[in-house]
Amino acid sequence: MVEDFEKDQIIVDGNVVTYHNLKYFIVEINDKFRPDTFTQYDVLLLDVREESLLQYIISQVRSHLNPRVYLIPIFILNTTAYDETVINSLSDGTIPSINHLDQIDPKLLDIRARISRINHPKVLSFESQMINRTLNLMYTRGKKKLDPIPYFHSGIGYYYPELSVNFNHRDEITVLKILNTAEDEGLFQSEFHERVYLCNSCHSGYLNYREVCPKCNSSDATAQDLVHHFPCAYVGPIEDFQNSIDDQLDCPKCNKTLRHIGVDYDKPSVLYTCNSCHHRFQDYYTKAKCTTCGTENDVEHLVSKSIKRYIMTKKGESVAINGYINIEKQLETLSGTVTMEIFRVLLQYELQRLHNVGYQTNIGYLHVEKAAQVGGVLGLEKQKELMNDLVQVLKSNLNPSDFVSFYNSSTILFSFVGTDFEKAKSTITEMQSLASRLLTKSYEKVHIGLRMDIVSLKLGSEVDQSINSIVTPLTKM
């Protein structure tokens, strides 16, 4: 049955609903639930109450291999907002009914048009695909930090909603390292939030710490104060004191009744009697058994791990478009460039230099556009086989004291020392030129576009400021 609402242009037919062109879906708790087939949809409305089924159903969206299903905007039927965080946190917001989708009509503009701009590398690896479905999350949300969420159901006890959603709690422990691994790759910054300790066999972090026999590790003891009779100096439990007729304490050594406990005696300790092994003990050990696997770990032997919030970088943002392909790391050996790091340090020595003697100084940029469509094509060899080709290109024609770097796999940056502006200008004009027919000579399969252009190095400029303001603009293309 086809039903329009023309007054507010909402046309419904089952469980699809149209509205200014797009097309959403109407999840129900009664549907056969299949990811695959969102792909024909721009919208899911999931209209489910139940808190454990509504967290499931968008688990497997988000968790689901084809980016137009794990990016696909969700929101939710209901009067009321949820207080659940990681269903909060993986979908998009809440609306009554859906005579009310034109509340969601901005946030959904913004979200459509983040996710066209993202392009979807071919990457082998697992660490590059998780690293990119998270930051494709979080840039078509305009989410710059991931912070950690103390979740009931992680094995880790911390949940990240846009990484962790694609693991299950006995995985974990991957999730942090495959955060450390974008911190390292300059993808993100980091604050300590809190630390956490994990069993050392299965990594989970359901433990329970138990004082135990040091003898038999049994937890079932008894423990009995230990009594210290000051004229005689006996110390011993306290059942040696006790007789079965009255409720006084006698001392087993002297006979003398203990009268005024801190005149007569005291008690300076405990005693524990393992029931168990019967092995009798002053100080326990502290195990942590784990829940998951059964293991009994000393505590000095858990897995300490670091739990942090996370705020994307620029280059994170970057690599959120342009897709991360582990690429980089390779592109820094190439003969002739240096690190970012090394760059920002010969780039502020310019900065002194021009301080003394007054030279000009640019920053110039070579951009490949749409690198990650291009790498796709090419393959992760013959991509840097055309980034070293370009870095010769230009080399050849640059001063020797020039520097190169890789800002990241599509944009190169490079120095020009001591070059007027307007002849930097022409000289880039030339090897923007010698590129082309680089390019149309030996990768003529695929169309590879360019973009160059430098900035001048003001004196009293920052060096991160410099290279943001070229950077910047480059992320959002």
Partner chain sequence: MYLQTVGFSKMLRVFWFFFFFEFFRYVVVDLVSLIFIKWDRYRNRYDYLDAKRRLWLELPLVSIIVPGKNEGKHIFKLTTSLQEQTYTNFELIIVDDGSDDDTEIICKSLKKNGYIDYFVRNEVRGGKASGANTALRIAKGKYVVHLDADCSYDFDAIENIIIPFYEDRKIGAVGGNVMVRNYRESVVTALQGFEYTDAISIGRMVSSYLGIYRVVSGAFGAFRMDLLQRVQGWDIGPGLDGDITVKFRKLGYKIRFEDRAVCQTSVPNTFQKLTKQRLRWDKSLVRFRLRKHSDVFFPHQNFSLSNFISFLENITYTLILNIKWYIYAADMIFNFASLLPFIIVMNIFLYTGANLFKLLVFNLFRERTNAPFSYFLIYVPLMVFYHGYFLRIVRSIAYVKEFFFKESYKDPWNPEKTSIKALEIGI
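Switch from the form predicted on its own to the form predicted together with the partner chain and print that structure.
Nothing else is written out below except the one chain.
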């Protein structure tokens, strides 16, 4: 009895509330907002009224790298519910005060049960990590549908809360690419919802469609009827025929007064005169000016993307629980690299040779640290470019007979055949400083940490065992 009473008791200690053995943390405006520390708690209670602040806090939590943080249940302390769809999608509900914690018990129970079922794979690729996070969030909240929300603040005009929260507006086009990959992998089914047109240079959807002068892109023009006087074949804008005295139209060529449209004159077309460059034209060009980067897009050159509704498949659900690791196909085929499969085969031969001759053989690795964050800043395309650049650095320093392969999108493995360990080690150091210099020069937007080293292959060891001995330490998050 006493125990039960103890359990039902709400114990408040500053911002920490204990109830039913769970630790609730109350986030207030005057708090120093430190999402890293949220790992100590089981539930967040947001005691914040202002919507934008509320949204900021929720976004910071849901985009946090640590699953203990981004999956944490969030409730808002408020007597009324919010209208803001993003807030509602990314939080788990509202309660009037901490005295009503019992109201959320069933929901909390369910969410926590689902969270406990999830395995967190040591995901390395940015893309797969994003897919995992999205599936995790959806699964733990029992959501099957990922609906695009029309959203003013989104760069592409639509927001997929569980996924888009990880991106800033500039990179939101990546959201669509990731969803496409996930659909290709059979994790989602999709339904067409809407088509959006995006700036060709920055993929922003903030476009101002205007009719502009074909010469100077100004949208300030005056329209005038073109008048054709039949008897003398004079053609000119109507101003040529106007006089300052009366409303009559007089022909500037033959001085006759225009009488009757269709009989002695007509208006065969309309002519625009640009007020900024005085160009005369008949057809406006429709241009879409990007309000983000200022590019004047030809309408036919806008990037067209379809916005779809996604529904999690059975496979998606199982992946949500077991984790999704994909090795990006495009990266495998980068020039100068071999697939992992072939890498294993080649390595097998190498080990065989080693066994016969007693040679020294090494495997090196190059790993980009915090690939998910780097990818978030660079975007998928730029990240691939980065990996390609690194492959080129490797290839130019290795023997032609050495082989390079992507283990995943942030880890490259390569052989270092016939070089003794010490010599190889010093080459690696050189390469690392070379690559680091390249990175600071070409990718100044973000700090990219590189880890490079070599491992000497031991006589009689297995291929998989050797690869694992390299990769496993890297996957520790």
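Take the two forms, superpose them, and find the largest set of C-alpha atoms that agree within 1.5 Å; that set is the rigid core. These numbers were taken from a predicted model, which means no experiment stands behind them. Positions refer to the first chain, counted from 1.
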Open item on the list: Taking the rigid core as the reference frame, tell me whether Cys254 has a CA displacement of 2 angstroms or more between the two forms.
Closed with: yes
Task: Cα displacement of Val263 between the two forms reaching 2 Å, rigid core superposed - done: yes
Task: Yes/no, Gln224 Cα shift of 2 Å or more between the two forms with rigid core fixed - done: yes
